[in-house]
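Read the single chain below, which is given as structure tokens and is the form predicted alone.
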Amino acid sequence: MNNINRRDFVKMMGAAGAATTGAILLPFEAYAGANGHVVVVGGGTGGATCANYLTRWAPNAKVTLIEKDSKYSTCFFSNEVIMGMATMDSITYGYDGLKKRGVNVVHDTVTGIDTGGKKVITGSGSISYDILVLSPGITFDHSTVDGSSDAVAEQMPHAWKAGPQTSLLAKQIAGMRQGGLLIIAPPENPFRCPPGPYERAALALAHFKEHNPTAQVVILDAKEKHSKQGAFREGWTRVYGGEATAEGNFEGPNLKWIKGSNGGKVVEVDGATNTVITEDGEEHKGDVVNYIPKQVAGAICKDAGLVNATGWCDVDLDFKSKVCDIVFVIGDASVASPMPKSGHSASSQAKNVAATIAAQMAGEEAPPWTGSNTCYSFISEKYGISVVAIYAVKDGKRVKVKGAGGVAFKGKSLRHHAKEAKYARGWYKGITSDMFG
């Protein structure tokens, strides 16, 4: 990292936080006076982590987690599954660990939220709550690209929710003809990440290098620049060749990245012909098309009247909804700028909210809000990059702490990047342990 070395970062975060995703200054003793019923909707990174930590910090409270599926597959590390470097089993978890910790896990579909009556409506009835935490993730907004739909995703898989879509894209890539073309089309910001489209392109190149050496990858990007752009470009160049063009694109022997203003913005898709059309009228036909639609907060947030005009949930500094102050919204669904919509951010937010709720129920002052984000990406199996940021509240705003973090790139040795890849796998073990107990 440029601004802080890993050893200092570990010291800053504390042993538990650095190994997993803990935020700074959170309580490590339970609030014995915390009583009440907390219902958490959504058993992904934010929801599962929040439920887990509520049992630690509010052991006398009742914690119910509502999640329709009995198994959960992580979006992070799903790119490795798509490229044949991992299996679905290796990123899929059940909820037995949370049950053992005392979480009442209910597998049911949430059909509505009655904020006035403090009830969550499910397919089989209703569940009353004192405090509600929503962590519903994302849903797709197909309104901005002609032809986009859930049905088209069965021909052009987005693989942006780990599960059947992950397996479908993996099957398509494995079955590509020799010398074929993979098109990856990311949306404009904001969107969930990981899985990252730029990591996905890199690992596709790693896969093709072994199995389909003349295959091509083209990224048609709606944006003008992307996350960790310098680190990705350096890694792409070092491992696969290529360089930035005068127009601001990137071009290598097997990879092209085209920015929005240069013809990268997709405005129409045709699943029947595997064709996308960009804003400049150019048609691009791929053997496999990984079209990633625009995203908004999970549908239940809109149904409950909690979203703003952009489709996301505005929250206060403590992540209480600005619409209803007994509802917290965490993870991808929330507007938590400058924190990105990452798995690590969701985990950090979950722990802060668990501490805030425990203190609130006990009639005590909540600990100061502090957050963190770490995002690892692979250029190849043995070449990792990362970005780290720490967040705090200053002058009534959530801000990034200057000098606390950085991006791991700019002339680092291959040995360094091999360590980053190793750290990434350790991070994965930590965050999933925090999620599932």
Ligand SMILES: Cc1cc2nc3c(=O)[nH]c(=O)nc-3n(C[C@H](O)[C@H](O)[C@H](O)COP(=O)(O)OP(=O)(O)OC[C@H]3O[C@@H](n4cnc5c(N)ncnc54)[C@H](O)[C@@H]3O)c2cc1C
Second form
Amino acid sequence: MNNINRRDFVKMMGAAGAATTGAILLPFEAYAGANGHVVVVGGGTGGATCANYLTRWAPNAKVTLIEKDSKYSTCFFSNEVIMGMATMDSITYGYDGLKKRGVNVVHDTVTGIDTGGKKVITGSGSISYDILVLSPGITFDHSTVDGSSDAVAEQMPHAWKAGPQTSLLAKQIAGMRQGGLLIIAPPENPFRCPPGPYERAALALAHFKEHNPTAQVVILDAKEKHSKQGAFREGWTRVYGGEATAEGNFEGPNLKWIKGSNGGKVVEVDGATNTVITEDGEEHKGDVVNYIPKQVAGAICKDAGLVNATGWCDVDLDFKSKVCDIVFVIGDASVASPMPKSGHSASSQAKNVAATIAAQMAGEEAPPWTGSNTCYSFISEKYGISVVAIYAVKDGKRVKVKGAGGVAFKGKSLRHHAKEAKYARGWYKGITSDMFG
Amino acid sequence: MPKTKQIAATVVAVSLIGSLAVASGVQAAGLSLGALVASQCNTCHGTDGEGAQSVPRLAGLDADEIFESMKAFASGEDTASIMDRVAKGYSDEQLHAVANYYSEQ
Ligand SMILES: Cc1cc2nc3c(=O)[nH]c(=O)nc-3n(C[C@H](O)[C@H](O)[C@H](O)COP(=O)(O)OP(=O)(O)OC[C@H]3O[C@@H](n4cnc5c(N)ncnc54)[C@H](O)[C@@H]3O)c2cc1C
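Counterpart to the form predicted alone, namely the form predicted in complex with the named molecule:
Entire complex below, previous chain first.
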């Protein structure tokens, strides 16, 4: 792939570019006329939101959204689907809303990016762009666990991309024998939705309480600690019983969480026997195994040469790729620290990038970058918890605003947690309306 | 995609004429500070603050009321399940801007 940075780009533009745009204008602005063509790759949380806000803020731009699937199922609330509390239909969306807003939605797979020629290569040809935004989500990295592969997910569903995997895991959970064992094996950091596996365990307990009261849930974690750990433990204890153990695990009547160094870290998987092997050599056979592989940026990022040594895309404060600063990368694929890989983060980044693009097209300064994240999780259908952070750029760095955000727990009333559960549903409505119009 | 290519080519040609957009003062609709801050609230409150199921509507509320609400959430004077943690993250300038923005929706 042909990667260029801004300096090379300036060279390529040569005398003609310099003469027409004037010395003070950067090439990015030069190509981004008020009615330029913005191509967004990936119609998920980041991409759909970005396209939607571009139609609002850059009304003269032509916006093309390239998404391989004709429908998108949100990962958010897919744990409810897995545990039989919501339907697949209720988390699945089409692109008519965006089309009505004037977005040119193309269902195709991007197989390459020619950053020099400013076009993306698709299954059926190529599409030229003035500005490119990538929000392709994640790809699984099977290199660190023996036996791990995309095929294994047909036996041991990860359900970490919502769709057929969600339905498969839901079917396995519903059909699990009485008193059976569900193993959930989350990967090391960083990964999509850090609280997701622990919400999934809690909702599994809620489901089993009703349908399979002697079932057991074991979380074999690659990590030493996890997201919202204090609030999850408090919630698990209050709703399902159990407590932290002296070795630093968590143990309840139907739930165990085993930390990495206590034999939680999975190093080998065998789909044929539904078995995972941990670092200490122990074999764990489950009735249902939800093995969640390690993750890296969506494959197209690597193919385009945009990833760092760990497989993710480094970006600057505007979320322009550090490899090619005329390409924006948002969502899970980007290294957005301190923002986590969440839908809310992707949405926040998408709007800021839409603002940057709209402002540059209009020859204006964008308002100062402002970011936010909230991850709501359910302990039960009536017990919600959340983590909040507001972000700003300070002294050339993206930082959390001090004194804001955090997790509300430690003895908060059940009424508080009932409200969080109620508002989590509102959040879902909000974020999806921002995506699909 | 011959059609797309053609459009893109035209765009490049037009934009190469130079900083026409700047000179003609093309405005990006809604690119105020308030609109960008509001976009961060919309994730919960719905696009344009129209309300999202259980999360209240902000569009059309009085600007002073929104601003005072935010200050009361931040100080703890008003209890909240989440807005206390949100409100503390914004400056008065941002809060005035977002309050004005929603009051005009
Ligand atoms: C179980 C679970 C629960 C979650 N719960 C929450 C939650 O409560 N709150 C929260 O904030 N986040 C949650 N998340 C995380 C959230 O889903 C992701 O962080 C978010 O979707 C990331 O957005 P994205 O745009 O980066 O990727 P995605 O939403 O995955 O979108 C990527 C899109 O790009 C498309 N694509 C990829 N490559 C190509 C290509 N080459 N050509 C064409 N199209 C392509 C894909 O088909 C996909 O539609 C959860 C995740 C999981 C797994």
